[in-house]
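Have a look below at one chain only, the form predicted on its own, in structure tokens format.
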Amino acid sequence: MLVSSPQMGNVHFFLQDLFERLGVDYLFPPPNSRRTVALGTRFAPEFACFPFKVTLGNFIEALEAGADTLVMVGGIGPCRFGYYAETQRRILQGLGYQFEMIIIEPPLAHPLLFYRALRRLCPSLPLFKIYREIRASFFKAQSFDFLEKRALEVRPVEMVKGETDKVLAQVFEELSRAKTEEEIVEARKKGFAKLEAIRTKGKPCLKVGLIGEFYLLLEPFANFGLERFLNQKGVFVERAVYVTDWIGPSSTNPVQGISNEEIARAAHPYLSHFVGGEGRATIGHIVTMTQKGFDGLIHLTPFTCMPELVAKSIFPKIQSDLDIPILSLIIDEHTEKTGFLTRIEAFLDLLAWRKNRKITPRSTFINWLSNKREKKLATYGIKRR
């Protein structure tokens, strides 16, 4: 058995460590690329959302690389994500691939199906050992998330550009080698110490929250490295979801810091019931991030994503009530990086103008905006007459 899975943020750290502990051969999925998207788009239904197409492309490339077992998570609620695995299985079988598809259903919603999937992966291991190894791997994966979150706070104020990325890569490599709980705790402690030792200056110029569909928030390829792009412009970034919060059985979300119950309570005046996916969470995070004093929010959604479309229909009302700018970006296989990041830059200019308007006289602001335009034109070798 050679197992593989789709690529999504830091989830491969968790799966690689877990399957190694369970004695299952794991094929690290090929990095996402334009070829991955092209393969998924070619064979997926036209109406399928972007994450479906990318993960289908992941599976095709994994099968081409020799995988014979594919692992995919299931889902609940009125969202097409719960149908991904079965639909992809039928598409791949129709293309002539020989493989086994194992679907990991949410353990609290479908405990029996979750147990059966584990048994198919490692039929000879005692249940207590499987539980122990899952717990150890999850704790390790959670450490990756905590370190990544801290890097998001340090990167926008680093004195030497690129130092945070260099240190984070070293920290991740050291944490990857840790096996026991004691080693993981020690590697995590050293990782935080190294991140704290990075020389910083001043404060972030803006605070921006990232909200929306989980795959687009977690996978840098799908969002064109948005977090690093914002950090490198001196913007503090807070993400609405992290890998271990999303896959974990608990609803407390220790990495993000706000429980599902708190999010539902914050969203209740605007959306009082579950609509699938992250629809209600998107509304709740708008409220909580506004309360935290964020300057603006960037909403990422795949084309045709029903839960996010429901949430987006509420944006005019919530923006009017809370006075918070929200840039909603729809992503599919036709989205290009240049146009995507250009819209982000324009939004940041708007947020900076809005923030300066509150603290500077009008004449001062006009001079600031004029100077900013002159500098931007100068980068292209253009001088205004």
Second form
Amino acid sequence: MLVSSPQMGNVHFFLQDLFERLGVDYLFPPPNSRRTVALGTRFAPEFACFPFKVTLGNFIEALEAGADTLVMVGGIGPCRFGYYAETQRRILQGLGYQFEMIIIEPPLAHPLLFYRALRRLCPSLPLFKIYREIRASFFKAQSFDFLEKRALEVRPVEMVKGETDKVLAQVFEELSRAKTEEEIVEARKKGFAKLEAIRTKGKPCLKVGLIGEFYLLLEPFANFGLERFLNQKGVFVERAVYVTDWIGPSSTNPVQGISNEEIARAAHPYLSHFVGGEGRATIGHIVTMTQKGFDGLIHLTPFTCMPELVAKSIFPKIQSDLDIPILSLIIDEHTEKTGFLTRIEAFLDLLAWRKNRKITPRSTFINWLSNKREKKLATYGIKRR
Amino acid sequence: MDVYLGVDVGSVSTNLVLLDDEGEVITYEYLRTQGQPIRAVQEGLKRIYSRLSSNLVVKGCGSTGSARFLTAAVIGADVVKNEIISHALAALKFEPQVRTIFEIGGQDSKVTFLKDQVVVDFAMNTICAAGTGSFLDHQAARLGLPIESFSELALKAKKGVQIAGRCTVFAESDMIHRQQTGYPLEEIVYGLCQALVRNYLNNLLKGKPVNPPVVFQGGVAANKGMRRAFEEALGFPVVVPPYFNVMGAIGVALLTRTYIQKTGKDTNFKGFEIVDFAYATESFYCDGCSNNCEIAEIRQGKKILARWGSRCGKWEMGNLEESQVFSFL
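For the form predicted in complex with its partner chain instead of the form predicted on its own, what are the coordinates?
Everything in the complex follows now, all chains and molecules, and the chain you saw is the first one.
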């Protein structure tokens, strides 16, 4: 059995480590390229979203490279993502590939399906051992995320351009070699020390938050390396989602540092229920990031993404309340780098211009709003946790 | 006399502007790019040069538009800035209190919102070009009319006929249908303007309020029918500034002027001699990895001026970054 998976940000580090621990052969998915997109677009339904097309392309390239088992995550909720794995399985079967597709459903929502998927991957290992290995591997994956987050803080102010990237690659290399928990902790500590040692100067000129659909935020190929581009212009970037927060079972989002409940609470005045995907989280992040003093936000959404469209339709209301600039960009296979980056550059100019004239988002409005809401909840006898 | 040069090379037109020390327009040139940006810039410079008196000294030059990096490599620009900011700067000069800028160019359309003379929001067409100048250009060609005559025809119409503006192709089938059922030409022409305006307001504004004063600029502003359609749709007058078709070039020239005056730097301008230089562009595929990036290269004789297009950055050469001139805004 040779297992492969789609490519998304750092997720392959996690999977490679996990499968190695479980004794399963893992094929590193061939890196995303124009060919991946071309293949995916050719065989995917036209109105499927961009992530569907790229991951389908990943699968085809992995099968070409010799993989016979594909791992894809499932999902629940109104977003179409939940049945992507199934659709992709059928498309690939229609193309005549021989393979097995293992769909990993969220363990809390579908414990039985999750268990079956695990059993298919490693039929002989005792369950507690699988659990232990997943935990250790997840801990390692989290370390990748923490280090990446730290790099996002250092890169905008690095003295020598490109130093952070070099150090980060080195740190990742060392971390991926660590096996036991002690080794991971050790490698992580060392990694942080190395990032700390990068010489910096000054302060970031702007603070920008990246919000929107998770795949576009996590996969640098899909967003044209937006984070790095912004960092190199001296802009501090905070990303609304990290790989382990997204796949992890807990709702506390340890890497991001803000729990799903908090996000939902922040979104509540504008959107009071789950709309699938990251729709509500996008709204919540706008509110919390404004509160944290961000200058502006960049919203990425795939063409035909329903949850993000729902969120987007609320933007005018939020913007009139909070006066926070939001640049909303739609990405699909037709998006061209130049046009994309031109809009980003103009947006940065806009933010800098505002900052020069001391026009800041109305973060006090949120306090007023949440106070009002607190009072309303108090009348029902509900207290904030 | 000290002058500042602004060059805006867009998809359809190439505009050059000379500003004096005070930021007033001395002369300008508007010509079609016709897919040859370098040739257009050279031609424009030649025409401007032939009109100049000899005591002018170019103190600085800037480039904007979709070919801004290419142009910067050719003329040696001091400031490279995107067209959104350039257009806003120019509009502010002619209408200091402006709150909304409608800009419709050859292949893009944008709306910019300002407050207290600062850009606070903008939107640009992303996945559809139905609301742009090329649309009108196409339909004019279909009707067998020169685009310049659209203006008068549209003004003559009592009302416009209903034409779907969401998609260029469907608009065309609607238009053919109207022609075949015998509607007068001017009503069809004005109907096209209305369809374009409707598409623009729906697609770009997305329910955001439009506050007057509204400035309407870009090449399409030459079309008085468009202005009339906008005014009817919005219910208040729309200002078309005097140099509406070269506003991008004015904006970047203004920015260059501020930049040079505040920093006291010398210009990188390569002089009007460049009109006689031969430039060659070439592109090739890099086979370093599976991305197979297409690399474009511009050369002057044997010297490589700039090169771009690679994802990893290994081929990039020359000035490919926008100028960090935030503090001069």
